[in-house]
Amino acid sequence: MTAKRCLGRRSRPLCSVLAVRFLALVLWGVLGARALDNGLAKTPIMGWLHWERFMCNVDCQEEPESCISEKLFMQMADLMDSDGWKHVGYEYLCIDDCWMATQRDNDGRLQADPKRFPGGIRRLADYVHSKGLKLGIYADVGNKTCAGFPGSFGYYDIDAQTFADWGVDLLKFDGCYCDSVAHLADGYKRMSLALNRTGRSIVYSCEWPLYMWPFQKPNYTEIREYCNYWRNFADIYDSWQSVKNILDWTSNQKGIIDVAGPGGWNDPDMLVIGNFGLSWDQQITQMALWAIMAAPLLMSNDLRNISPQAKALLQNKDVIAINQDPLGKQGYRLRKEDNIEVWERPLSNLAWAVAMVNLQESGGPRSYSTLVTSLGKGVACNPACLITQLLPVKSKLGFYTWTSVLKTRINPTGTILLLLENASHTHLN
């Protein structure tokens, strides 16, 4: 974001207001924690991850279409290429647990299960790259993965080099079977350094704070120096209760908000849109709030049979633009009153995203009114703003002055997602 020169006597008061806002946002960025310096994840990563939908299904004889196999990932790569996913930003195709053979090879290297991945990970990476996509893989900081496959403890350097040799572009590093907090922290740091030493650009996804929380408060400044994004809370499930739990935890952790930014992000876990457990309104809520939270957008669904409605929501360019906003500031819950939550996020060009969530699970749609002066730290609509509703249906609501009242109507467990564009900035452009 760059400041504009303002000329002429009439523009000076407006210039002063914009200069103050610009300076505040610049200082906000300067005061943020230093990020992992690998040049990656300048905006939250986007892609597809197998875990929530396909779990650890290794039975390719009985369930050949849904087992964790080379075939599954090649099919998903084909669809991410042909069905518009990569064109809106979903570029990482990520393997989770259960891809490995039960033993390392004779040289101590990890190896893929030879029956389910007959070409090995190198061939799969080449195939994924041929589609204009990037490949993510999974390993664990401890002695075993969560599903019991070989862990990376004692093998950090050789595993990092193995992944680089295979052409891997992202590593999700889990935290199961680690025998101490000290070994946990040390292992995450060692793998970060090992990945960098390979010379290959590999995004580093950590579960470090998730496993640290039961013992002590994580040091997020330190975590951000080693990881590109990190999990904080329990695995997501295909249920509204799970989504609510994640939102509730995040809304009460103000300390993690300012840590996020270009190069390092809080990860509330996968998008389960297009599966079975969420109603349509709840799917809208997850998409809207993940955009507000500047979360990695990693779908876990079956792209082979996703509904057109869910596909359109996941590929909504206006919502993705909020998630990918280059200012890189995570949003937060502004307030909660009578089961209505208001979340907001500062964006580039003095714009703000605002989400209003109706948590009530009985009755019908509820009306909610708020003064626009209460939004965007009091500056989003000062002196006026153009408000556009992006979800559930896009519509221009018009210009609002600083003292206007904004009235909305929100479905149970649904969300209204709004874009507030400052009228003075629009005028200058």
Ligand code: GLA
Second form
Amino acid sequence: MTAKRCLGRRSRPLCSVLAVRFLALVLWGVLGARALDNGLAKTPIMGWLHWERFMCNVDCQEEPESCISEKLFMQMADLMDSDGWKHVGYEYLCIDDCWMATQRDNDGRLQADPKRFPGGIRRLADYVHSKGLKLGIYADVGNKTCAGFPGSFGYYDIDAQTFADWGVDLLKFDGCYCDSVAHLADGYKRMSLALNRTGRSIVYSCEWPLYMWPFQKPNYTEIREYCNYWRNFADIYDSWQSVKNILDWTSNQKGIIDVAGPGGWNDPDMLVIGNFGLSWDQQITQMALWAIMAAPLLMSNDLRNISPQAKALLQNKDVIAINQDPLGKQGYRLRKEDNIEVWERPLSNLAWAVAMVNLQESGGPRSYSTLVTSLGKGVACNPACLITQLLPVKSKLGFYTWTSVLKTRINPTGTILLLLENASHTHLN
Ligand code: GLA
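Form predicted on its own done; form predicted in complex with the named molecule now:
Zooming out: every chain and molecule, the one shown earlier first.
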């Protein structure tokens, strides 16, 4: 209805009704999608985070190559720049726990361990920026970090300003050693506001819901208003069991799916691809499902020593494009039958990503057939769609009409990742 038509007397009641509906829709959209208003993380952030692979190794005498030190981060920055990581979107180089000195300085400011970070964080940030990357840092809402370093409780403003002064671009804010649920929620909010007050663009990563769950159901609408992404579930470790636990938890939490969107994302934790614990098929499953879940892609691996195969998987542009799809809707598990799970995610231009996971850990590849009408809310392939397999290897499967059956074969613990492009939007139509 045009504005001109609305001016006509007779159509006024209808116009009012439409206007009210329009307003309600806008309000619903605004309220429903309210995210932390810092303009950041419009798509899930991508980068590298030291924790799963390097943990709290502070022994630079014995292990100079893998202790938490400025050298480690400078080497990773060099490689993110030179080995194609930055080029495909991995931008944030993030320090986790154990970077700090055990005491604050005389002005109450956090300081880096002087032996392991002799140049200090400011200089490290300059170095990282000179490579066209961004620097992330870690702190904790409570009295101590999880590894026992100084916590930010009572110091939120000072710490936010310190990070801004240093040129930090992201803060991972952990939730250990917090004495009450009230302090936890209050602290996460205060730090968010403190970061905003610095005037520097700093992505804010929270673990607020993870620490809330044992006491009460987190209020995700509120969390989204303060955080750019948030951890819900236990720490990932380098094993298939851990990846399975995360997927299982996520698939049973329908309430978290709709909360995710531009500016605020669920974080199922780091990518452990390129390490020791996952088979090739399991690495494919992690990459595919993290794309379906619109998860931040934070690798925790050793970029100095990573197989070409793992590197190609992590740098797969088609899969990254699904993760970074501008529509910003998180995918979900559609069904589970006989140890096969089907996950799907709506994408822009009426496209859908579909992942089929074979959770059976015995036997060989299993055949799985599905009616395409059962995918993408029945509209993905209506009237027809072009299906491309992206993982494990890229291949065009061709056109499928609404009533077609799609046949796949999936390796044990592996995943087939598919892109369904609606025929009305493909240039081949
Ligand atoms: C917690 C977090 C991890 C990591 C460690 C560091 O366990 O969930 O991601 O940051 O603390 O101590």
